[in-house]
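Just one chain is shown here, as structure tokens, and it is the form predicted alone.
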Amino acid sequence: MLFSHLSLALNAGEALQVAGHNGIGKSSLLRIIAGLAPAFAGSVSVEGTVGLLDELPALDPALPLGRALAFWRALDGLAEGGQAGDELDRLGLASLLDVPVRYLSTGQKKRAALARLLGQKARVWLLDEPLNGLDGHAVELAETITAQHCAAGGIAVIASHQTFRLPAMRMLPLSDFAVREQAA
């Protein structure tokens, strides 16, 4: 068991960080909130989509980027014809939409699925070490992106070690909620 009294609500437009050293579980609160793991006692309930950005793309590492985006787009019911141009131009993905995924770097694989996130129009963000891996101008972007997601009346709940700078963003510290080894 990873938590213990850990209770948590947010309302559209608020976001949360999760903080915590490695292995306090971060990732698998995430991971329950998604859906993706069983919480072993308790209730997790979340009104409307939720979109995960975590360390895996979801991108097909043998298809061109464009065509990848292209695959969750249709999966998501969004509209033909790919990714919104402006969107990837913001990003800086619209002049590698024919590079095999494999070839990207960290920072643009990691870029790649925060369009791959946007595309899927999702109330809720799960964001697990969204700031990996990227550069000082797309660390900015992605908190401008989350930021007006937040202000849309999304929600994001950040799992990172680094600060993610957003207005009036919450702190949950894992280690006050931690599972601790009680002595003999």
Given for the second form:
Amino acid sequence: MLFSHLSLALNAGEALQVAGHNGIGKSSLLRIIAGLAPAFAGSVSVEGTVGLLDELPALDPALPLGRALAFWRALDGLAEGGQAGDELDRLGLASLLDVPVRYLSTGQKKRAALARLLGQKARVWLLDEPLNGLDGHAVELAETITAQHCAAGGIAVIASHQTFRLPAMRMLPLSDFAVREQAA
Amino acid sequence: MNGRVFALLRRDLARLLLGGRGGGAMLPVLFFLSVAMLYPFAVGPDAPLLARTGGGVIWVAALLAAILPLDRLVEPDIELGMFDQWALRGISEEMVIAVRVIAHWLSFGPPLMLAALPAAALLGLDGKTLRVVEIGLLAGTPGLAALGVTVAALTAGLRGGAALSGLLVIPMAVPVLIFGAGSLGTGGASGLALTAAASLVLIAIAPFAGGAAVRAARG
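Any chance you could show the form predicted in complex with its partner chain after that form predicted alone?
The next block holds the full complex; its first chain is the one shown before.
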């Protein structure tokens, strides 16, 4: 058991940062919200589609980046080349489309995962340590993209121990809800 | 929905049939042919003996060849987080597994049936036996594919999963093998029908057992 008595509601356009030290259950909370892990007790209801960005890029390592992203574009119902080229440009990926995913650096993979998330057009974004491996410029970019997502009526839940600068973001210190280990 | 199935199938086929670094369909076929080539060396050039036992050897070789790609079937996608992303898009594990059974079969079933032709020549099988072998493989390999994907899903994430999945597939493939290779002795349609029946049972179970296994592995 990681946390209990946790209750939160987010409306369109709102963002929330889940904070807390390592191992406190930030990722688990996100996976519970996404419906990928069951909650021991309680319920989650989400309106609209959910997009998840975590440490797994979900891009075929052997494929060139362009084709790995094209697979998700096809699943997300975007036409071939439906992802705006300037979106990839903005993420600094336009020149990397022919490079196999396994040769990309950590930060480049993270930016590629962001492109996958943008293509999904999900309403609720669950970002698990979105800034890991990103350089200063890319951090700003990720913050801007998330801010634009919220401004367009989207919801963002960010699990991070780093500072994530967003206008009017709520904070959820998960340690307030942590279940203390019972002394045996 | 059809577009999604098509996209999944296209990706699976690119990985399993064409293969890239994993070798694709070539590896099981070469393995199969090398077994068929080794067998006459091992038992000697006794033509009647080879012709009598050759069909069974082809079946054993086919079963072992089907085991080769097991570790590439499910585990990499769990590790990459593909199943998480599919679940978020409303693509069920069952559907992914069902598509994968098709792709896995296409990547080793028809190639093995083609490779059975030179193998039959190496073993000196006559035309009638070869026909029963080919029909038997057509009936039996889909079941082996379903079994392979199910076991690959069950052992995904386990230490030594690849070796374990091979060990698990072999006893569960015994019904397909008995009926498939058994139809060679009787030459009858009943053995082939039972092979197909065993195959169908495995195919019917695979998406549900495999899907549940993937969800359990995800935790």
